[in-house]
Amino acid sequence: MLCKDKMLIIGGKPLMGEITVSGGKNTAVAVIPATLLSDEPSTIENLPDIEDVHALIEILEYLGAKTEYVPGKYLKVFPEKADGCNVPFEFTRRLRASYYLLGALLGRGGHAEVAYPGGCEIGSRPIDQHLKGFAALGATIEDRGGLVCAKAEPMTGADIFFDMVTVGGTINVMLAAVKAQGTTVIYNAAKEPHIVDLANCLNSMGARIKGAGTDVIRITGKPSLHGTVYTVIPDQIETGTLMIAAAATRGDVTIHGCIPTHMESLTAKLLEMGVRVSENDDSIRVRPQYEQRAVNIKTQVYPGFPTDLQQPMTALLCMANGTSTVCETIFEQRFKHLDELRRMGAHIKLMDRTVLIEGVREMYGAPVTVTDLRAGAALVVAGLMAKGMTEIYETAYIDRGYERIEEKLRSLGADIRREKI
């Protein structure tokens, strides 16, 4: 990525205030590509405006939809001439989710050529089980040097077994099987809160979607489906952050706009460390309680304890009282950020995929660089902790997924900012 500026943070100041999250990126970038299954126009509110929505905006664009994007308020889709079939890697390499145009424009026209997906580097991420899934639907599927191509005329719903837990094949499958003819099952389906979130966003569009949320979902294909006007719930992810960066300031936080059910693994951890956190419909307060002690958390698909939060967990159990344990069970290089926080004074060791935590008093600032989002996320946690001045280099992977994060944290009296380079 290229890098344009970088964040300097001195940290030791507890967090403090009232902060209001942005909309989920997950759901973002898949019902982004939903509007494509339906000519009618569609407007979706409560989006982040964050990096990979730009991106997909793009390439909505170029596939012949008008959009119009009000950052903070809407985006409106107008999909009626998207002729377009092709999405070639210059477009795809800028986000992981870009493999969800496979199963929209499955959806949309039968035909989808997609150049397989850039984001972030933090291990295999292999799109078998979503490719196993259009072949079922009567897809065939050749991959073009680095291109998939998938054609299915037409599509006809049909019982899919995933091999393994899929959130990306879970998603792309709803895309594609919502207008197959027929009844898809798909069996072993992941259960997110964002996989609930697209099937009541298609279901606004008169797709017939029952079981989302459970590990068996029900598709009944329609011809064709209807715009709509769709508000994104949350984000899970930022929520959990801002939690995080308020224990690990000890500060005082309250967040507004969330959905604390969704937050429950990352709750009950924040308790058993020693955390109060109190609860609304639709808000969490987090503040210090005793001195934080050490825990052990293994990441799950949900609702397990998210990968998505194991980075910027481990930065903060790097000052916990005791050893701490965090097992990755999601993705096997999602560690890249342990010899960031080394860099700061955390006392870590790596053994396979577990990583052993062994807490200290007091963490130094340090200049140390961003590899992927979450690892960023991490960072600007162990920033907020850490003695001195810290400086974050390539903040666009920050961008990817946090809407103008260093402004929020601000806000809640971090000193934190962002300097040209």
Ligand code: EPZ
Contents of the next structure:
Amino acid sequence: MLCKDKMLIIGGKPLMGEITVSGGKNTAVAVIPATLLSDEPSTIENLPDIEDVHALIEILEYLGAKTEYVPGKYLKVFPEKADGCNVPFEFTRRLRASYYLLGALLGRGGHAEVAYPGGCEIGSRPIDQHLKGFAALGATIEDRGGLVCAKAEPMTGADIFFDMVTVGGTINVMLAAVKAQGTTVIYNAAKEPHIVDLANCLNSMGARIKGAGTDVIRITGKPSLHGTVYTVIPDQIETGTLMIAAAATRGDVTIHGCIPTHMESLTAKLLEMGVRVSENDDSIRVRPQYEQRAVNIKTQVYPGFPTDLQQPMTALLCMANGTSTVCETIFEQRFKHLDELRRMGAHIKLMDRTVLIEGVREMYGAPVTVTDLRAGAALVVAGLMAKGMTEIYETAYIDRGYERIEEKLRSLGADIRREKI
Ligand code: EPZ
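Same protein, different state: after the form predicted on its own, show the form predicted together with this ligand.
Up next: the whole complex, starting with the chain shown before.
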């Protein structure tokens, strides 16, 4: 990516104070394309001011929609004139979630031509289940040189059983099915919080979706949807990353504007480590106990331990007391952060898809390179823990999913800044 700036962290300072988490990236990237399912204007609030949101706004404009975006406040979408159905690679290379334009454009007008997505290199990440869902809804799918062309006149409801739980596949089929003729039932559906958020947003537009958050989602197709004013939920993974950073620095941090029930699997693991975690309705407080015990982690689909927190958690466990294991069951190559953590003194072994971490007493700042979004989060956590200066290169990956992370951490007392290279 050859990013123009680097992040500098002087570690060893406990994070102290209060912070408010931003709106959810993985819900924002589903809700923004959903505005194309109506011809009426929609307003989306609490969007995080991140690169993935900016890229999607450019795609909507490219398709002919008008937008009014006030970062940190709202995004207004006027989709009436959005008559485009082609999204070229110059856009889709910028974010993986560009594939949601397939479902949204199929739902909007039964025709979508979207280049295969780019995004984080954490595994092969095929979209065969998405395409299987579209075909079940009556779409003909053509693969033309890196471009997925899908057409369906009309879309008709169907029963769809996913071979594995897929967040993207569940979201994409929901976007395509809300205006199909008849009822669609998705079996083996993903249950992540952002699936429920999208269903709530679509229902606020007049859709009829039941069962979101369970593994069977029933969608009764509607001929048209109206506009909405919708506020997206807070970011589950940013909340978790801040909780982990607080524990990593032995700090005392209260995170406001979050949803504690979304964090239960991480909270349970931090408590198991000996970290003190307390909850209110919309805030979580993380305080240190004494030594932090090693634990065993296995990533699972929601409500299990999120794969997106595997990497920051691996960084935290590098200085736990004892030997921890982290098993990544969702993505086969989500380990590129391990080499960088080793540069900082971590004792880590990778055996197949399980990381073996032998806790060390000290980690040391070093120049490290970000390879994907959550690897970046792991290196920030490690930099906050390590003795001395850590220089983090390719920070643009981090900006895709975290809104001004260094401002948030600096407000909690971290010595962190950016510098032009
Ligand atoms: C979404 O990715 C998130 N991205 C990921 O977050 C998150 O890690 C993942 O869900 C799991 O929670 C967005 O929401 C934009 P999947 P997605 O489809 O939809 C396989 C982050 O850091 N699979 O649930 O791509 C796939 O290869 C990002 O914010 C197929 O084989 O995840 C993977 O092994 C990283 N065929 C597993 O299923 C398919 O058609 C789960 O993938 C679809 C998926």
